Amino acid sequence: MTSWLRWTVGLLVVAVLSLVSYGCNSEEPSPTGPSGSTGSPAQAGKAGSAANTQNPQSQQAANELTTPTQRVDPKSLAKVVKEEVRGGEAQEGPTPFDYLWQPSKPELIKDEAMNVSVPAGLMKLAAKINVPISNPITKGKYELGRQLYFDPRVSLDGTVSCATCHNPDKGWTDNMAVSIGIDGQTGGRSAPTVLNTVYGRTMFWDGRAPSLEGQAQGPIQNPIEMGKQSYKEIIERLRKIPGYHEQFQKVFGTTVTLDGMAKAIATFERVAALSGNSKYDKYREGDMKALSDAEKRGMVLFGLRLHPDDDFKTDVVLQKANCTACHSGANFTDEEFHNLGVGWDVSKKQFADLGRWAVEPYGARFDGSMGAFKTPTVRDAERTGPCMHDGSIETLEQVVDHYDKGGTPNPALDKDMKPLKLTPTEKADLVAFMKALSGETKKAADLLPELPPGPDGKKADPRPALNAPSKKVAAIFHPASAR
């Protein structure tokens, strides 16, 4: 092996090992990081003073995960991914290096740049800002990503696709408290929406993935979500589909690789999963009648001022609900992590899920991040429920009630969580405004692709995977999984 290749491979191993330490699936917590919409909640001890950082319960959380129904050995989960990471060493392990990445052959590429028009109210997509320079948006890449996103053959038994948990018709989530993965398995976190994640700084409820490309690599090999399979198995399966081999050559100048797969899926999500031009956006652009009086009062309560040309008058106190303390900017999220008291067991004095704390590197951890989760966008919140990382709050009305009471007291409760003393009318107005943030989004029917035939010439149908699998359905493809 040449020195430059050893150096390149070494960097890859370090990078992916870092990902392993943070966990890899959609939202399933691991000892050093949650990971997956189907994750297992972790126990934690009391947070608060610096002395509590050595609390025995905190030590327990580092060694063991618990769910309401089972105990999970985090080491066994980490091993699943670690075996795949060894493939980055090119000459050993189950995943050879050229399955993960290949040098491009420019002469094979037949693709062109794609111009993207974003809905009103959103930032334009631009390189270095919300599109990596390593992954420019192209027409061929978008189409390839669209197919991979809806293709259930990415999963071990052909029952689950990305769209299973992130269905465009369900707010790009699945509208479940916790998601259902392969063989009907469930975890402990709700599938976060993909909507407007192009503007996100990090991915997952705990923020452990630095990009959409990083996020795309987790669920496909998670044993709960898409099955206990290595990257090698996934890539080999896709390489046997002639249509994918041909498209990867035209888009990337390579055969099928994990790198190209992640880039294609991320590109599709950046372009397709956008929500804007809501009633609020129309109001900001000058249509004073776009919002009702109740929605305008709710907007002021939320923390936003009336349009300077609006003659509407109200005595509502600006920012009384203090929403913009976290839900700020064009996408209504600060991209930070906050403890709202969700998942805190008052009687046991424990967190059901460690949240951000579990993925922070040693040297950066502090008690205040225990039980803290990423601020979700409020755009389309009406469609993306149930709410919170564990799906424990069903409606926006209940969300407002939770904030109004100041959250659930616990040692790590965010400093901005205080009783709001909202009146019933103010609560209703606030909900009315949040619903006015529902925008124009694409439907599954407009996005479903024609998938390339398999090696046997048979076409694959993406539609069944739009719904969560059951154990009975999974048994058709993978009889050993039925128990």
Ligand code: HEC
The other form holds:
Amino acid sequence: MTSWLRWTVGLLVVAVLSLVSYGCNSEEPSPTGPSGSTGSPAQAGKAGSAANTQNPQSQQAANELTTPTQRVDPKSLAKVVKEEVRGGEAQEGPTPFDYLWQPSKPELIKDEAMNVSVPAGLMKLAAKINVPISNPITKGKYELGRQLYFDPRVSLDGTVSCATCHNPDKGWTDNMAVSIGIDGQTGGRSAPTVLNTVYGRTMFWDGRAPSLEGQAQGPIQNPIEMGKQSYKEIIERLRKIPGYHEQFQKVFGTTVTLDGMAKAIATFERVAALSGNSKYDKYREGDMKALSDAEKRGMVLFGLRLHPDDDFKTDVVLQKANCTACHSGANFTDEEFHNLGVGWDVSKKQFADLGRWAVEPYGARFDGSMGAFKTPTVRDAERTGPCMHDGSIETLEQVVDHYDKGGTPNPALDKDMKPLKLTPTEKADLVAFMKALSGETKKAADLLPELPPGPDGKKADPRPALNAPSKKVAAIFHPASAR
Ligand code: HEC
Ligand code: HEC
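So that was the form predicted on its own. Now I'd like the form predicted in complex with heme C (HEC), please.
What follows is the entire complex, opening with the chain shown before.
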């Protein structure tokens, strides 16, 4: 019993130490890593041994694989942690800090401001609101972001780019229930569209990233999406590509950094991933014939009034479907989190995914955020399916049925989810209206960049990565079997 206890304590110390050193990026400690590594394995090892030395011989032998063999003074332990956090790699080369961000040399920067014109129906991009002061939109940055977005060399094995899961030809998503990443692995959530995320207040289905810049740093280090690689590996790989080093110098006055990558990719998304000038927008601008009668009825059911100059008459009840309770504003989202009962397991009485609740800090959690997800835009919904955070609803018709029955009852169901009692015609009209929200969007052919050649002068082709790595593809189209 006592030895079991010591063993457990030993493990705990190891776990805590590695958490402190590696934060949440779960960067793999690598004894042979490029940095020569101040060797977390060894140090973590020392820590555990303090509690471990009195174990029986046999158990100790087994433990040596995971725990250390030397005794260590707890005081020096604190020092190790401190060094690790400060960047103990300093002696061997660049510090982690150097990969994340560098002071810029303004004399290297050769870039100019870029004007963005947005399609009809969307709001002009505003500094501070849509474009952070720290990351103004410039021509060179846009161009660099375009390359990085489509470059599969950002992923560990060169098979996956951002466009694999957010392909402009598939509504800037992958049209799969859940995405396939590197090695054909799947995650539990559906890739949301990048379209109009410039207007988003938070990123991800649970809103855990505060900006497009914050979002862009996630996938490259996500073991399922782009591979189990540290930011150092990615940055070092890109620094070896002369074209990237040169462009970073011109745009940021530094060599390749994670900060610069995120800023460039976010800039590309802000400029290129816009959807507007749909039939609905043309109607709003005064073209009364842009929408059919069915689309107009659907619009009214959805919760939007007819144009004041339109003499079209209908007796459908304004807002009967109550969609604008959440899908409001120019981008058809309130940017809030709601529970529609999607992913609620009726027999087990639990959520497959806790959604917003899981990322709210203790003290700020409220019951209504359990199983709640960010309201997505309805613009281009026709092209971005399957629908919902888990891709569990395939068609727009089925989405309307879900709302018509008032969602799936569960303890956290949103108060705006009530049975709607829509007639078959009304349901069809709603779908017709949603389809009239499909806008003018840029396609892959408009955007595919010429990628800078690798260090060996070899050309890089962005096209194969427009489709997911092939493994497991069959399973993907059926959400139930994919999880
Ligand atoms: C393997 C598939 C995959 C790859 C590769 C991938 N993503 Fe995603 N992306 C997702 C999934 C799945 C989500 C939703 C995750 C969540 O909500 O937890 C997401 C979310 C996002 C969002 C948030 C959108 C919103 O409305 O909240 C943006 C923006 C985004 N990704 C951009 C990128 C960029 C830029 C890259 C390349 C650096 C990238 N993605 C690579 C699958 C992928
Ligand atoms: C209570 C707020 C709320 C109301 C009311 C509401 N929605 Fe939604 N809608 C959401 C949220 C939140 C999601 C994502 C839910 C999830 O993934 O679990 C969503 C998802 C969708 C999607 C899928 C989009 C995608 O990219 O996956 C469509 C389409 C949609 N809603 C249309 C409608 C229509 C049509 C109505 C009216 C009948 C409506 N919504 C009413 C909040 C709402």
